[in-house]
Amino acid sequence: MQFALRPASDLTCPDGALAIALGEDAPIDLPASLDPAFRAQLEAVLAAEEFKGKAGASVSVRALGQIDATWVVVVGKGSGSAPDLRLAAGAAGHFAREKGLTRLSFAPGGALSAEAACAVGEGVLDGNYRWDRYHLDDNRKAPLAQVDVFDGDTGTLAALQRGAAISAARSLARDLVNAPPADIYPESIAAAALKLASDRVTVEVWDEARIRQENLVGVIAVGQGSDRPPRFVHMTYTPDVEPVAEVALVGKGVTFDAGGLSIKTSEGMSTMRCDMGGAGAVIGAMSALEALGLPVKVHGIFGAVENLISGSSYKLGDILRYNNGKTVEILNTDAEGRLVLADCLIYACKLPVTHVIDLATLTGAAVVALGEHYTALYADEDPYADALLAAARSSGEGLWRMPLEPLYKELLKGDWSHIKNIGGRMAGSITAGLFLSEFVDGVNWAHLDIAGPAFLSAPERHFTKGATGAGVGTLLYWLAGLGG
């Protein structure tokens, strides 16, 4: 897909859709360059549909030869801010997806700042995303090939392309999460990471023998019930300039979660291909760093396992001794992601990094607390949390800070070990974060519980049902902020 800039006097889109963005709380003000008769008809349709310019709202009509386009779609841009323009562009991209159009023209209704143009680039492609690998060929629709944006300069074009790079990273994460567990398992998700290897990105993959040699006890325990052996992955991006910072991104990579011996119901298991959403987000973010030219050295780390049931499954009552000396008693084999993350966090903290972020579809408690549209944020210092919250706002992702309340550590206190792997029904997302904190040392740390937004149960805004790539945008905007 490619972007191009065109003059505002040429509002057309041959064989495609012309998308016109209008603001909120203002009279409907369609471009004067439209044919007067057609403009009057379109104004009547917008009035009948009670279109108010709300960000992401849309009304479409067939052009019927009155303008050089197949469709005209009017999209709401709300206040005209970058996040609202992202929703407007997303609605336009989604419309093109639904109609199977390969060309779209977008009229933002004024000059775009670099921030706004980046958001438009993201939104169009996010809305146009589809995962239809297993659909019949007759039902598969072609993606956008050309997007024209009216007005702007070379800076606008570069910003649009930055947005496209962020969306491509999100789409990679969405592809990995949407894929069935027969396609994505420890070895294949490690192979997906290996595809990122380049002059700037190195990828190291440990097989089961190396994992045992390194005593990654959580990865070993959770993965031992599956016939597919686990993998441990460490990706490293090194910029072509002196790095301004060095950080680590850690993802939960449970490629399918049946719950182990604490087996899930069929309903609870039905979407558990998404339980590697954290690892998917890390792979997605790592894939964009070179294209964005970020001056930050970044480590991407995850352990990949299947949590299944067999005679070799780990058991309730087992006690794991981690490389940092902490011991963990297993009281629920379905609280497995934190066991894998613990190994990864110990490893990450030994690197010369100042900040570590982990992302995980970790707890149902986070979904109960915040629903499908917010990620739960836990951070050990206020400036770090504030920076991540700002990055999430810029990326259009919902993020809500939760308390890391030390009093709740008592709920994790073990009878036969240092800690248990669950703390009971109360404060389940918080105690999961406190569990992870036991394996963090010497760095600034944040935990993102993406269990809610990682996988949508129904279409929402310009996102289709299924994977959203939750966390990718927040990570990339935060990393860009480190670069100044």
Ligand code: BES
The other form holds:
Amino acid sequence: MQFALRPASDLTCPDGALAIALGEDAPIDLPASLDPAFRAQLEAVLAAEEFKGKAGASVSVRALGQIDATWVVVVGKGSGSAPDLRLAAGAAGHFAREKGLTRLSFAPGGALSAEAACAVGEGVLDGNYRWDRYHLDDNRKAPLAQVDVFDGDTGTLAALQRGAAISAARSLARDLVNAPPADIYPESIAAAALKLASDRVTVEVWDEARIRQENLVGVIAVGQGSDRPPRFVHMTYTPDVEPVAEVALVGKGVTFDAGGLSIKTSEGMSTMRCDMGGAGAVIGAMSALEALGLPVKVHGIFGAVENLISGSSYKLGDILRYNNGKTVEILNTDAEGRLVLADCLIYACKLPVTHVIDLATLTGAAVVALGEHYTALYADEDPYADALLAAARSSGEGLWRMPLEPLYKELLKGDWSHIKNIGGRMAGSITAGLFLSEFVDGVNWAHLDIAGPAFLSAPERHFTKGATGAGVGTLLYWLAGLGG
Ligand code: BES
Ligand code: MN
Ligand code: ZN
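Here we have the form predicted on its own; I need the corresponding form predicted together with the ligand.
Up next: the whole complex, starting with the chain shown before.
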């Protein structure tokens, strides 16, 4: 896909869709350069459709030769803020894909700040995303090949391309999550990470023997019920300048979660290919660092396992002794993500990093509390939490801080060990966060429970049903903020 800038005097899109963004302040204020007769007709349609410029709303009409385009789609840009322009562009990109149009021209209705142009670049491509690898050809729609944006300078073009890089990162995460568990399993998700290797990115993959040697007890226990052996992955991005910071991103990489012996219901299991959404977000974010030229040294770490039921599955009553000396009693094999993350957090905290952040489809309790549009944030320090909340807002992701209430540590106390892997019915997403905190040492740490937003049960705004790449935007905006 290619971006180009065009002068606003020429509002056309031969064989494609001309998208016109209008705001809430004056919802029907079409560009004066449109043909007057067509302009009057379009105004009448917008009035009849009660178009009010709400961010992401859209009304489309056939151009029917009245202007040089196949379709004209009017999209709402709300307040005109960067996040609202992302939704407007998202609606336009989504429309183009629904119609299988390969060309789109986007008229933002005024000069774009760099921030807004970046959001437009993201939105167009996020909205244009479809996961159709297994669709039949007659149900496949062409993606966009060319997107023109009206007016702007070289700064606008560079910002659009930054947005495209962010969207590509999100799309990579979405592809990995949407892919069925027959395609994405520990070895193949490690292979996806290996593909990122470049001059600036190194990728180290540990096989089962090495994982045993390193005593990653959580990865071994959770993975042992599967015929597919686990993997441990450590990617490192080193900028071409002196790094301004060094941080680690950790992801939950359970490529399928059947629950193990504490087996899930069929319904509960049906979407559990999304359980590597954290690792997917980490791979996605790592894939964009070079294109974005971020001056931060970034480690991306995940353990990849399948949590299955078999004669070799780990069992209730098993006790794991971690590399930090802590012992964990297994009372539910479906609380597996925290066991794998524990090994990864211990490992990440030994790196020369100041900040560690983990992303995990960790608990159904987070979905109950916040639904599919908010990720639960846990952080041990206010400035870190605030920076992540601001990054999420800029990126258009929902993020809500929850308390790491130490009083609830009581719920995790083990009878036969230091802690248990479940805390009971109360505060399930909080006790999961507190569990993880036991494996963090000497760094600032944040935990994102993306169980809700990682995988939509229905399409929402310009996002299709299924994987969203939740967390990628928050990570990249946060990392970009560290450079400034
Ligand atoms: N992967 C699930 C959490 C999940 C649920 C993700 C729904 C996405 C959507 C996790 O491994 C799990 O099974 N958690 C248990 C924990 C419980 C046994 C303490 C849960 O939430 O029920
Ligand atoms: Mn589980
Ligand atoms: Zn899980």
